[in-house]
Structure formats: structure tokens, C-alpha cells
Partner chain sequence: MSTWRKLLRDPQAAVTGSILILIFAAGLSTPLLAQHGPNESDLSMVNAPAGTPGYLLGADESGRDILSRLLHSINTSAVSALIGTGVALAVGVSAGLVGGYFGARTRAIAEWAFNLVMTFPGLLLLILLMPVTGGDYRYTMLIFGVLLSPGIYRIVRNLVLGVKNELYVDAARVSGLGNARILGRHVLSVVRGPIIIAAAFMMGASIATQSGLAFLGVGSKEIPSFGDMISSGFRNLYVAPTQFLWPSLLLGLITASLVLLGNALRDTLAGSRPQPAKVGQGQRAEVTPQPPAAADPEALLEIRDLTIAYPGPGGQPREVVRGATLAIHRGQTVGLVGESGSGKTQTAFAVLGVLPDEAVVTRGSIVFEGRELIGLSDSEMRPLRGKQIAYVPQEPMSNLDPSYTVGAQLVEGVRSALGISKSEAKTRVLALLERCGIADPERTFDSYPHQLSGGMAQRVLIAGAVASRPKLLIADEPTTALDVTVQAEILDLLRDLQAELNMAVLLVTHNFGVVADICERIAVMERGQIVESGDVLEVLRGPRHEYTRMLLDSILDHTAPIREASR
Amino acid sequence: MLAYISRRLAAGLVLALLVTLITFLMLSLSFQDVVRTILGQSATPESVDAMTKQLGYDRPVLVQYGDWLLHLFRGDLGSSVYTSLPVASSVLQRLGVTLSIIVPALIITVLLSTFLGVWAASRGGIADRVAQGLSLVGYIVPGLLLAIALVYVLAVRAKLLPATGYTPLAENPGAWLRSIAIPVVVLVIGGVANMAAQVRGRMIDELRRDYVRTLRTRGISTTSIVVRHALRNAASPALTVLSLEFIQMFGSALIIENVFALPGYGSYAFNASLQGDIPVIMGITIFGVLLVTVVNLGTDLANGWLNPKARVH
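In the form predicted in complex with its partner chain, the chain whose sequence appeared above, alone:
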């Protein structure tokens, strides 16, 4: 088991190296523009050259990447070209904000999707139509529009919740909850639309399987058949969707953060990218890959626990 986990983590590390290398190579195409962005439109060619030299962009690309890697192994991600703040701590702080939206959203999405999906698949009729209608609405309305509409209704008109801004959890839990409420709702609606449909489909398939009929002929209760047997078998494929859902939410969060002016990963990435802050971009990239690796590993382990055929030894 331990060997499996370390093997997967090693694979994740290789992936991180590869992705950062590709990102670095692609970014290196635009180093000239970056320098010009830093210095502004009025920069003289001389000052551009000097700056290029100062940042080390005149060296061969692979040497620069190797240099970055060396620092990385020493736990040093460098510092922002603009603010001189260390990248690692800024990234972690920003990641914390984004995760504090995504994690609650993901948990609520899973619970709600499971409930809706199971309810629709095992009851049919009105339950099914309600669940299908809900997930259709979530699919049809782009998250962006939904976010703006909710801000308008809940914050601007009804003044129930703050329209923008973020309060850290440690500072004031109540205010924190109010500041993440709308973003979480937006993510949940989008997530449930996708996941509830998946759970419903898997459950319908499972409930039609032969073993369900055989269990019924043994006099086993309906609840046990639906929850212990069918849902458990449906959960394994749904887990794969969950890890994709996480990645998807991570993407959506980038846009949502902007609407709500949350100081998260997305806005950080956006600003860094706009300014051409290469060390920050690289730091964001590597943390993104590592996060995804951990999430995927977690899903695979959970999958092995659920599905004896996929169990690793």
C-alpha cells in the first residue's frame, strides 16, 4: 500500500516537472514582452536589455529552468518581480482562500447530488422530474450569469449578504460564512447539475442489475438494497467524476473570485499573468499540479476501498 502511494506521488512529481517545464518553455517565448510590460511602454531598448540581464532572461532557457528547479528543491520559489514578496507564502495564502470556497462547495455538492440522484433513480415520477429539471437549470445557466444574478438579488437588492470581499475564518467565522455563501452556492449549482445526473444514471443502471433482483428475493429491505448495495456500486464510477469535478470547480472559482473580488488563487494568477510575473506564474503552476496529484491519489485510494476489483495490493 505504502509502495503504491509513494509510486503515485513520484509519478505526480514527474508530472509536475513536465508541466512546469512546458509552461516555462511556452512562457520563455514572451520574455521580451514581459520585460516591456514591467518597464512600461516608454522604456528605452537599453533599459530593456539591462532588465533582461538583471532577471536572467538572457541565459539559455533550459539553464533558467534548471536554476528554478534547483531553488525549488531548496524550498525556494523565488519572489515576485513586482512586490518582492516570497512566492511560496503568497501562493499558500491565496490557495487557502480558494480552497475555503471549493471544499465546502464540493462537500455540499456530493451530499446534495447523492441525495438527488438516488431519490430520482429509485423513486421515478415526480422525484425524477424535479431532479432532472434542477440539473438542467444548472447546466443551462452559465456560472458567470448565475453569480451576477445572485449578487444582484441577494446582496444589492435584499442586502442579505455582502456583495464582495473576504473575511478569513480565523478572524470572524460568521463574517467568513457570509462572505463565501454566494460563491459557494454558485459552485454548488454548477456542480450538482453535473453530478446529480451522473449519480442518477449510475443508480438506474445499478438498480437494473441481476444481483438487485436476487437480493430482493432474499427478503432484504429496500433501504439496504438501495443504499448498501446499489449506491455503493454506483459510487465507484461517480468518484472519478468527483475528481474531475474538483478540477472543474477550481477553474470556475477563478471567474467567481473575480466577480466577488475574493483575494484567491484565481485573481492572483490573473494579476501575475497580466503583469508577466514569471516566478509567481511558475509557483502557481507547481502548486496547481501538486494539488491535482493529491486529489487524484485520494480518489484512487477511495475507489480501491469501494471497489474490490480495483483494489491495490
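Residue numbers count along the first chain shown, from 1. If you superpose the two forms and keep the largest set of C-alpha atoms that fall within 1.5 Å, you have the rigid core. Since this is a predicted model, take the numbers as computed values, not measurements. What changes on going to the form predicted alone:
Mind giving me the form predicted alone, seeing as the form predicted in complex with its partner chain was just shown?
Just this one chain is shown here; partners and other molecules are left out.
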């Protein structure tokens, strides 16, 4: 197992190097545009050249990338060219905001998806049609449209929740809960639409297997069969869907955070891209790759725990 973890981490490191190298090479094509954005379009060629040298953009691209890597291995991601704030601490701060939305949304998604999937598969009939109908609605309704509708109903009309803004958990737990309520609901509806269908399909397959019929002939209750046997076997593929759902929610943060004016990872990435803030873009890239690597590794380890046949050594 330790060898497997080491291999996966090594593969994640190689992936991070490739992604950051490609990202840096693409960004290098716009160095002059970034400098003009910083100085303004009325900047003289002399001032542009001076700023280019000051930022080190006049050096060979691979030399710049190597210098960035050396600082990365020392834990230094540099500073924003606009705010002069350290990139690492800024990204971590905003990543905390994003995770404070995604983690509750994932927990609620897992609970609701498991309930709906198991209920639909074990009961069938009306229960199955209701679960499929709810999943279909989640698929059909665009997340952006749903977000706007919820803001209008719950914030503008009913004035129950704030339309925009974010309050840190440590500052005021109640205000924090109210500030993330609508974004979490938007993410949950989309997540349940996908995951409940996966759980339902896998549970139907499990309940048709021979071992389930054998357990029933032994007089074991349906609840025990579903919860202790079928659900455990169905959980492994559902975990894979869960990891993909996490990555999808992470990507959806770009839209959600801009709609609700949340100071999170997605809005930070969006603003850095518009400004051409290269140190921030590189920091966001490396954090994103590492997070995906850790999530995928955790999913594989959890699958091995749930399904001994899937364990690796």
C-alpha cells in the first residue's frame, strides 16, 4: 500500500510539473500585454521595457520557470504583481472560502443521494419514478438560472437570506451559515441529480445478485440486506462519482462565487486571469492540481477499504 501511495504521489508530482510548465509557456506569450495592463495603455515603450526587466520577463522562459520551481520547493509562490500580497497565503485564504461551500454541499449531496438512490432501488414503483423525476429536474435546470431564481425568491422577495457576500465562520457562525445557504443549495441540487441516479443504478444491480436472493431465503430482513450488504458493495463506484462531483463543484465555484460575490478560489482565479497576474495564476494552478491529486488518491484508498478486491499493495 505504501508503494502504491508513493507511486500515485509521484505521478501527481509529474502531472503538476507538466501542467505548470504548459501554463507558464502559455502565459509567456502575453508578458508584454501584462506589463501594459499594469502600466496602462498610455505607457511609453521605455517604461514598458523597464517594467519588463524589473519583473524578470526579459529572461528566457525556461529560466523563469526554473526560478519559479526553485521558489516553489522552498514554499514561496511569490507575490501578486498588483497587490504585492503573498500568493500562497492569499490562495489558501480563498481556498478556505470555497471549501466552506463545497464540503457542506458534498455532505448533504451524499446523504440525499444515498437516501434517494436506496429508496428508489429497494421500493420501486412510485418511489422510483419520484427519485428519477427529481434527478431529471436537477439535470434540466441550469445552475446559473437556479441561483438567480433562489436569490430572487429567498433574498430579494422574502429577505430571508443575503443575496451576496460572505461572513467567515469564526467571525459569526450564524451569519456564515446564512451567507453560504443559497450557494450550497445550488450545488446540492446539481450534485444529487447526478449521484442519486448512480446510486440507484448500482443498488438495482446489487439487489438482483444471487447473494441477495440467498440472504432473503435465510430470513434476513430487507433492511439488513440493503444497508449491511448491498449498500456497501454499491458504495465503491459511488465514491468514484463523489470524487468527480467534488472536482465538478470545484470548477463550478467560478460561476457560483461570481454570482454571489464570494471571495473564494474561483473568483480569485477569474480576476487573476483578467488582470494577467502571473504569480497568482501559477499559484492557483499548482494548488488545483495538488488538490485533485489528493482527492483521487483518497478515493482510491477508500475504494480499497470498501472493496478488498480493489486493494493494491
